[in-house]
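Below, in structure tokens: the form predicted on its own, a single chain.
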Amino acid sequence: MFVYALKRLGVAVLVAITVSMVTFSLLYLSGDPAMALAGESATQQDIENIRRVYGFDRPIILQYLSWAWGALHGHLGYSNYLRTDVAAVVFERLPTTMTLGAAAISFALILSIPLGVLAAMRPNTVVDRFALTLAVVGQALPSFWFALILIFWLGIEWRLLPITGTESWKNFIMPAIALGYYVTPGVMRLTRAGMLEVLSSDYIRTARAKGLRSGTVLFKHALRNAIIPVVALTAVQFGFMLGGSIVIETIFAINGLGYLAWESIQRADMPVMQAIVLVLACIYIVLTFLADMLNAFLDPRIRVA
């Protein structure tokens, strides 16, 4: 297990370095950053002064190493628009996005895994068709359109839930449903397929022949093996949720990283965008690493693969 963990950790570090290089290149995506900071009315002397002050006149590799070293120590740059430290702004908004992502993935798992198990236990029945229909609707329905439907019915017509803000846990219900429902079809169908394969295997028939209770066979033997690909998919989808929450946070006016990213795009505030991309990518890498470790714990065969 230790050797496997070291291998996966090495891969994670290499991916993180690659992501940092791509993130750093965002600074030059829109052209000369010195000209962007100086503004349209700046003279050539002003641009040269800014280039010298911010270190843009140094070789690109030195700029990257300096930026990466600062990022390792929690310094992610200085916002051109907000005139404050980027790290303070990003980490102030991060808990809101993490809360929304955790609520959304919890909703998706609570809905999809039981449905996938029931559909596999009763294939080609009403339950199975209902689950598959729910999956098709979830894949076809855009999350922003579903969010607007929830706002109209739950927020305006029935007045059951608040539409905007983050004052209480109720504010996260509609955004979590809108964000999590898009993930539900993939998790449900993967759970169903895994359970169908496992339930037809020899060791399940042997366990039933030994007289083990149905609950023990289902949850201790079948679901433990069928859930392994679901764990990996959940980690990936949770990472996508954090990165893709910009639409949902904008619709519900939630002051998280997604809403901050939308504001930064409008303001052309590249240091903030750099920091958001880097932080979300690192969270995604950590989630993937933890999913690999959990899968290796659930299935020892993965460790020697």
Second form
Amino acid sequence: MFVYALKRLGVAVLVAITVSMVTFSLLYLSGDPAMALAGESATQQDIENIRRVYGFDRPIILQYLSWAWGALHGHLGYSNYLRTDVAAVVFERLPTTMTLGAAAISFALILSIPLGVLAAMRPNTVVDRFALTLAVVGQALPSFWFALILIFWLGIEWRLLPITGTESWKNFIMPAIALGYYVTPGVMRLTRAGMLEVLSSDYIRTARAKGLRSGTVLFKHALRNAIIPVVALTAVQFGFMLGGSIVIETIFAINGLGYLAWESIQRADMPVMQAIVLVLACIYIVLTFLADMLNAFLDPRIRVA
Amino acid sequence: MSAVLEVEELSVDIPVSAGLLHPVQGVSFTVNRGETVCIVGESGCGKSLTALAIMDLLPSSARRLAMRLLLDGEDMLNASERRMSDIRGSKMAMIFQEPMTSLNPAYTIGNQLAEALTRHRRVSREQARERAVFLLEKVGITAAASRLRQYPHQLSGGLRQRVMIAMALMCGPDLIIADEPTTALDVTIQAQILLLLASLQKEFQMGMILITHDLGVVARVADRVAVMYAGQVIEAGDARQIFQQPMHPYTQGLLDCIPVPGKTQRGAHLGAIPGIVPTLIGDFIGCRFRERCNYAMVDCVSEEVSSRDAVQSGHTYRCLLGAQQCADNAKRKASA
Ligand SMILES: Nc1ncnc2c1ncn2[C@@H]1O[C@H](COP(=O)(O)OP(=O)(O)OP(=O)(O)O)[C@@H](O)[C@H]1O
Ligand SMILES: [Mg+2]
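Given the form predicted on its own above, what does the protein look like in the form predicted together with its partner chain?
Then the entire complex follows, led off by the chain already shown.
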């Protein structure tokens, strides 16, 4: 187990380094950064000065190293638009987005795993059909459209939930549903397929031959094995969800990273965007690593690999 | 001798797309305490379904019918699902054909052994562990205590089947059903496992149903034998009776290659008789073996064949030929 964890950690670090390189190069994607910083009315001399002051004249590898070193210590640059330190803004917004993400993924799992299990227990019945319909609809509906439907009914027609802001937990319900619903079909179908396969396996027959209660057979013996691929999928979906939070946070005016990203894109505020990409990517890497560890815990055969 | 298991007129129906399949029809036999009953017959004749029907573990589409199904005198036909789960693993246990896939890959051997006991008996974890170690040693596994922490994928097929045997014994069942427990194993290990089962069965005085293809094994361990053909028991009796005076033409054909019991070659397999088994979908009238039988008569097509007594008591067979004629056929075959 320890060796396996170490290996996965090594992979995670390598991925993080690659991601940081890509993120760093974002700065150059929009052309000469010195020119962008100097603004439109700057003279050639101003640009040269800025280039020297910011170190843009150094070899690219040195620039990357000093940037990465800074990022490791929490220095993510300075936003010329906001006139503040980027790290401060980003980490102020991060908890909101994480709360939304956690709520959304919880909603998705609480809905999809029981539905998947039920559908597998009663294949080709009403329950199964209902779950399948939900899945198809979920995959067909764009999340912004679904969000608008929610706002219209729950927020405006019935006035059950607040539409915008982050004042109370109630504000998170609709965005979490809108964001999490998108993940539901995949998780549900994988749970269903996994359970169907496991339930017809020989070791489930053994468990029943031992006289184990149906609850023990279902949860201890079947779900434990069926859930293994679901863990990895959930981690991947969480990554997509973080991306999707740009749309959802903007619709619901939630002051999170997604909203900040949207604002920064409009302002062409490169350092902030760069920082957001880096932070989200790192969260994603950590989650994938945790998913690997959880899988190793669930499946003893992985641990030796 | 008291009967552990009494099966009377057990049938299994499975609806399939082509109609209603009757893979098991009117199977009757009794297993006494401390007795091994071997069920033999070629592939697809309904041996596994018979075993699963007794355990009430049939696939959900299958329907079970019977006149009587008693375990230690208790009716299992009308037992609730809850009562059946109390009986399974406790009073009767089953060992399956596929040791490689019959253990849950996610849990340790110790965990899976212990739960078989803690489900049915009020014992502490420590007591369950001790019982597991005791039984692992009984089934010939060395370093039993350390095996408890191992996962199925760390064990060979032979070891896993030993674990399955130990697991079946955890609650000290009265009846143990072993469905071709060695078919998936190395030839070298097959005999070891079967002899182990036989000796454990004697030691714990259990009733055992052993399903096997291997007539050599049957000759060595069986007290009684039931020969199945196309879903029916076509002959049943003491092992000695079956081997020395087989009545049914099918049984005689089976035993053709093994002239003397005791000297039977291990691995002498069934199915050396030409022809194919009739389809068991829909109603079938007459003898199921008639297409392959050398003694087939006109009546075999039209008349339903019921079990009848052979010369010696306790020996039954399903054939229109009279007992004397069957016995003569057997003698002629033996001398030829
Ligand atoms: N779930 C099922 N649905 C339809 N038919 C089935 C099902 N299970 C078994 N059968 C059929 O019932 C018949 C008896 O099957 P069974 O498994 O009892 O045979 P068997 O005697 O154990 O054979 P083997 O020696 O190969 O294990 C076979 O013809 C098989 O195809
Ligand atoms: Mg079988």
